[in-house]
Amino acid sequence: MQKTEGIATDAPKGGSTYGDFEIVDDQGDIELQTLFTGVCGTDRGMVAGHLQFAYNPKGQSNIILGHEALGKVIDPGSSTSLRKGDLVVPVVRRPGDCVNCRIGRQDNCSDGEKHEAGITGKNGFMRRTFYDSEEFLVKVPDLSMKDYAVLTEPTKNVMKALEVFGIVSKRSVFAAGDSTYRGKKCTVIGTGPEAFLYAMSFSDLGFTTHITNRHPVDDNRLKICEYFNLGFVDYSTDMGTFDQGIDVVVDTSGDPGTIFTFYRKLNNNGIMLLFGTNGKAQPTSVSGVDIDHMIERNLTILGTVDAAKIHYIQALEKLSQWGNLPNSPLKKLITSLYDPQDETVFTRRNPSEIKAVIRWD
């Protein structure tokens, strides 16, 4: 049993409590100090009591929040590859006993018996210290990444989605005539951190990439777009940009009305990746014309969630690549730093916020 300072909620009821908590579900003998934890819509949704699928660890009346974390090794325990002072990112999903979980692909859990740190049945990382096993820790290769390695968890979602895209796109010749993606069009719905990470990744693949929202954005976002060769479109005033069609749509909003507005812009053999979740979003109507559109154009619509350990490794490689670019604005995705005791991070969001992070060290 471990006692540590942290931030907890009573899932799925909501609320947040900052204080000292006894932790009984840590496994492993590697002692870690939390440096940073990212705050995302899942954390805020849990505090608001909007996520009915969230639940406390067995026998507990609360759950420590936090699934996006960067930690530092205090004591490597029995590890043969980690040393004191190493930076690590903990894996969020912990396996159940299905066939996918048994091969390290709990991101594709087939029976729902996996647990997600800080979300479903396992305490998360919004706390000063925690213990873990080497199996579920990914070493950060470069200490200079300390200021942005907390973005690994959201970036690994993108790496998983790119894997899925690569598989599904093989149903047809998806590349352009020169065997690359030059001239292919990708639109990412949303202007939060995941939207930027998706857009930057598809731009790296060669897609002409736009991010879009239904309102203007601040100068920081526009500068990041310019640096990474992304276009921005306020679709409330300009849908004409998309009249020539889109090959890939990535949704990070979870809004059905917006999703189907852009679905209708997909070209033949187009792919829509659904990542955003929003249980409070208003319903929308789907007609027979929409079904015809899907069938006649050979469209693919799929959901993608979480990732495997390999995707964390790929995410760190991608973040290192972006972070080492000349005058890289990667750090500018992190727009707000909070102290652990400032629980307004869950209830107040500055309009200029891209990514909010709690600093623990």
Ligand code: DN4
Given for the second form:
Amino acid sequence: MQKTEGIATDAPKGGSTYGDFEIVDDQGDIELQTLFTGVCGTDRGMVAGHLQFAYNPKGQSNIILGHEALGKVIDPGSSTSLRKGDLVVPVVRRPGDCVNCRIGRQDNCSDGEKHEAGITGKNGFMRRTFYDSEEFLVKVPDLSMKDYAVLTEPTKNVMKALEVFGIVSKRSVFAAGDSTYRGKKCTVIGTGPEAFLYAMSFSDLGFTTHITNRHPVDDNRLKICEYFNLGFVDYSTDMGTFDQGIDVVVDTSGDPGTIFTFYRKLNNNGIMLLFGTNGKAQPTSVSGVDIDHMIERNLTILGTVDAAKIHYIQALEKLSQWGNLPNSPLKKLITSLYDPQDETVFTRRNPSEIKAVIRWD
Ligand code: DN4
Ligand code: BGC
Ligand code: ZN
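Okay, that was the form predicted on its own. Show me the form predicted together with the named molecule next.
In what comes next, the whole complex appears, and the chain from above leads the way.
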């Protein structure tokens, strides 16, 4: 048993409490101080009691929340590569015993026996300090990334999705005639943090990229779009933009009706990446014509979840690249900073919010 000051919920019942907790499962001898933790829909869903798959660590009647974190090494313990003061990002998923988990690909766990920090059976990082082992820590290469490296965890999901896209796109020649993706079209559904990270990544690959929602968006979002060369479309008033077809659709909304509206715009050999989850969304209907469309056009629809350690490393490279652009608006993806004691972060969401972050130091 070990004492920790942080934010816990009783999974899957919900609620949130800030205070001192006894925890049982920290492994590793590297002592870390939490600097920032990102808040996402998973944390809010757990606090609301909506995520039935969430559970407490064995031997505890609660779980420390938080899977998106930036930490600082207080004591490197037996680590040979980390030093006091280094910044690190902890990995969310911890392996079970299946064949994928045994090769470090617990993102592709085949039997569901992996654990997820702050979600399923392992305490998360919304606390002052924690212990971990080198295997599950990714070093931030540059201390100047301190203000935005908390975005590594959401970005690592995008890096894995790009790996999956790379694999499935090989079923036909997907690139343009000059071997790049120039002229290919990507549409990302949603305007939250993951939507921006996806859109910025596909735009970097050369795609003409739009993000879209069913309503207009605020100035901060429009400025970020402009800087990263993304178009924004309010599809409730302008579906015409998509009439020329789309090569890649990424969904971050989890809304079946919207997903199939955009699915019907996919070009031959088109790929749809499903990423958003919303168990409470309204169902939609799919027709025989929709199925024909998939077959006749060689379409691929795929789901992608989580990521491996290599994708955290790629995410840090990507963030460093974006963060070092002249007058980069990358930090503007973080729209609100909260104190750990302020539990409204889990229950209220301002429309201008992209990413909310809790500051611990
Ligand atoms: P988020 O900030 O809640 O983003 C969801 C976005 O979808 C918001 O901008 C929504 O807009 C928008 N949206 C909702 N309904 C519609 C609709 N019908 N048409 C267009 N847009 C819509 O969450 P996030 O960006 O942090 O994450 C995106 C999704 O990915 C969430 O569902 C997460 O659960 C999921 N996720 C998956 C993984 C994984 O697979 C990891 C992290 C997150 P508005 O309603 O706010 O206006 O590993
Ligand atoms: C995290 C993933 C995790 C997933 C579980 C997401 O918010 O980014 O690492 O596997 O939640 O649903
Ligand atoms: Zn998350």
